[in-house]
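Listed next as structure tokens is one chain, alone, in the form predicted on its own.
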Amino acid sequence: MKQNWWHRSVVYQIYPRSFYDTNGDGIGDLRGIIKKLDYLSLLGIDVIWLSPVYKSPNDDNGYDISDYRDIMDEFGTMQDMDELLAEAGRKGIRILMDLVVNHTSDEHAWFVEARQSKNSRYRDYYIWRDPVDGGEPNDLRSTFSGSAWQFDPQTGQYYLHLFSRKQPDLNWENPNVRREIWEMMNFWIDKGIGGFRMDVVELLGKDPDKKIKENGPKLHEYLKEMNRRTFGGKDLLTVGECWCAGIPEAAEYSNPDGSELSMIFQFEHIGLDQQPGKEKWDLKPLELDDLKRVMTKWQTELEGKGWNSLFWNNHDLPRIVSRFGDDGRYRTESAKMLATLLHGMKGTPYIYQGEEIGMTNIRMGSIKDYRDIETLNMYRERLGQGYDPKEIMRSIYAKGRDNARTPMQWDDTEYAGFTTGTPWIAVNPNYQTINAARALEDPDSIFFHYQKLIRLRKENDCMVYGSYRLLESDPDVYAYTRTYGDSHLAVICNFYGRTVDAAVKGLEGETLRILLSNYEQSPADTAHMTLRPYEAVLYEY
């Protein structure tokens, strides 16, 4: 496989709205990320993946797009985004835009023109159909709960949304919406961002009156015209998100010929504590037998066929120590060792704001505290089929995306020192003990195990190149050996708040030399392995 400069980076998701805010209004800013590269350089990460900063009236936190050419007037403005990307070089940091081009803002001026008339020019850049028996077309249900369909009175049609209404899907059979893409991407791309993350891009080659919405027919022509007309040739990073990806799909999308995608975010680990066949709030607990067996496919499978990322959290997703590890007693310990066990294996990693400190689930007082549209709306949805109030808000304190978008605790200030204002949304209450501030005056803390994870990824290739093999072990411990050439290197994590013998077979006779452990004096002898609780070992023989 050719090498690429992404192999070896590690990448950091700032969530903008939540990350630093410099100007007093509770919503954080672009000048709020420029203030906080020096920690970010310190971290030791070489991407920022920026969640969108387009203007948007933020009907879904500014995925929901109106002008893909300004910035959010809450973010600040473009000279602001020039400048970020300018500081962002000079520490060597490249800057990876969220690219939301499955659907736009319902106050796109596309969107706005689309709905005066049947005879507008922007009519087929959204999919329109007639009502059918005086209702919707057909079945097709919104991520966002209710319908993906929505009656405009004005045309007497519906229009597609597969997630808010006011989300208008794209029509990407359009060759004129594809050139607008094109060009619009070309635009970022001159300005020297680093690549794209690209929302929910499974989706893009929908036939909704088949009722298909992900890998659809024409969705991977679509990717390899993309690529040929926007970054294709410019060596950047590129990632797409696919819930619904299997091996062969992530082999097409990141064929090491270059003619699609970096990479993809695939989730089938993601999906390993919810009820099978069910939805994500149905929870059930994580087997490690189940997590083993799918990151290890996906491990071997994928194996010079493509390229892996590597994550835990996102905005979307709740924070990995409160769901994984323990984020009591344990919470240190855990934080490591999951942090660990990922940035092991072969693959980018991407980091998610806080994850680096060992930032928790929140469980806020009342569904009037949480922001995020998808949790309020299944809320209202499962109170009016007869779900217990008390059951759906077990589901949101475990799922519930606005875990993730908690403010960036700092320091011990009041408000977490994210903002000198109200913040748009809770900080969570533990912010006085867990902040950055506090982990950079402690050399044993979370954030400096992952800078070490960083450094040994950036300085060490059989930890970015080397196969992976998983060992035999105790069921409760996950251990695997990487590869490359005569570079050995073994991870061996306790995944629980129990002391056990690690039983680690495959290591018999080997001298194995710790290059990073999360307890002092963890064993170098797989005969007498006794892992404490949460414990992970980093060898290399």
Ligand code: TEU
Second form
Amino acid sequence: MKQNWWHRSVVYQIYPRSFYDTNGDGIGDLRGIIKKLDYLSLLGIDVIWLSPVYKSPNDDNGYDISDYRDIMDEFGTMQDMDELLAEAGRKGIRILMDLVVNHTSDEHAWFVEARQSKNSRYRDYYIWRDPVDGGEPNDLRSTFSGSAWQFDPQTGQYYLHLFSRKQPDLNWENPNVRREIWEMMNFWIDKGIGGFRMDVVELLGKDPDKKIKENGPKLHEYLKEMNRRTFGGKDLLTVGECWCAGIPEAAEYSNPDGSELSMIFQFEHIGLDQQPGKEKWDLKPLELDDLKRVMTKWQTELEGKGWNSLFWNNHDLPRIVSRFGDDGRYRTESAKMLATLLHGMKGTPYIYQGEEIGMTNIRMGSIKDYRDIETLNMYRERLGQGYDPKEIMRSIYAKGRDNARTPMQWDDTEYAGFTTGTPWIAVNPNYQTINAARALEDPDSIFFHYQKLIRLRKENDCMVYGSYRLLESDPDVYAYTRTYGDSHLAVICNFYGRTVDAAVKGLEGETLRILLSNYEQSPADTAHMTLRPYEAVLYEY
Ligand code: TEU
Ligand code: CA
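Let's compare: the form predicted on its own is above, so bring in the form predicted in complex with this ligand.
Everything in the complex follows now, all chains and molecules, and the chain you saw is the first one.
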């Protein structure tokens, strides 16, 4: 397999609204990112994925774009953006733009024109249907609750919105839409960006009349066209968000022949703590066996056929230390364990802002404190369906997207040093103990554990290219090896807060040398391997 720079890179995701505010309006901004580039260099990351910074009325925090070639007022100006690209470039950091082209904002000039009349030259940029029996064309649902169809009285037709009403879906069948998108992508490529993260890319080939959303018939045709017309041959990192991809789909998207994308985000591991066939709000405890099965499947079955992304977190997901770890007594140990488990695997790791200091979920006092449209719509819908409000709040505490969107905790001053004004969303009250300043003063912090994992990936070919094998062990332990020619790594993790005999099989007679551990004096002999709560060790042998 041809080697690429992004095989060895680590990506850091910034949610600009919550990262760092420099002008006291309570909203993070581009100058705030520029100010924190040294912090990111110290961590050692190579790439920033920037959640959307384009002009937007913020119905969905920038995932509703009204102008792809301009910057959101609250975040700054195009000059700030150019400066960010230049400053990051000087530090060897590339920037991925978030490409949100399944839909635009209803305030985008195309939609403003399109809704004027059926004869508008932009009408066919969106998806319009006549009413059926005086109601919605069909029962397609929006991810943000309710029907995916919105009636527009001015022309008497419905438009499709798979997300909010203010996010009308673009009509990808229209070659003019595709051409405008290629031009827009090339505008950003010409500015020197490092690539694109592609929002819900799996929806682009949809056929709403047949109720097909993901993996529609023309999806890969469009992606190959996009590749040829924009980033193909330019050595950029492209990653598609694909909730419904299986191995065959992933192999097609990330075909090593370079005809589509570099890699995708697949979410199979993310669905393991929800009731099968239900929504993410319908909770169920994670079974470690399921996690092993799913991670192992992706590690082994995509081998040689595509490339994985490795992630626990993003701006849509709860904080991993609260979700699969322990955000109380063993917060530090479990955060490091989860980092080791993931970064030891094959693929490109993604770190979401605050993950590197072990930020946790939040429980806000009242539903009024929440900001996320998905959460608020679900609350209203389930209340209407007769759910107990306490139960709804439990789901929100566990899965709500605002868990990931509270301001980055920089220090122990008011509002965690995020802003001198009033933050747009509550700061997690634990900022006095969990913050970056404190992490940087402590050589044993989660931050420096991530730094070491990133450095190891730079130095160690086996960590980048080694093939993966799951080892038999105690059911509470997750153990695997990586092999690349004569080099071998082993990752052995106690996934829970109880001391356990690891009982690892398959390493008998090997001399294990510890490369990284989250405890002093970890064991190095699998014949007698007692692991303390959340103990995680990366060995070479
Ligand atoms: O997310 C796609 C998506 O399907 C999510 O809404 C997901 O189902 C949900 O967040 C799980 O909690 C992308 C973006 O990452 C998200 O922030 C946007 O809201 C969405 O697309 C629309 O652009
Ligand atoms: Ca600001």
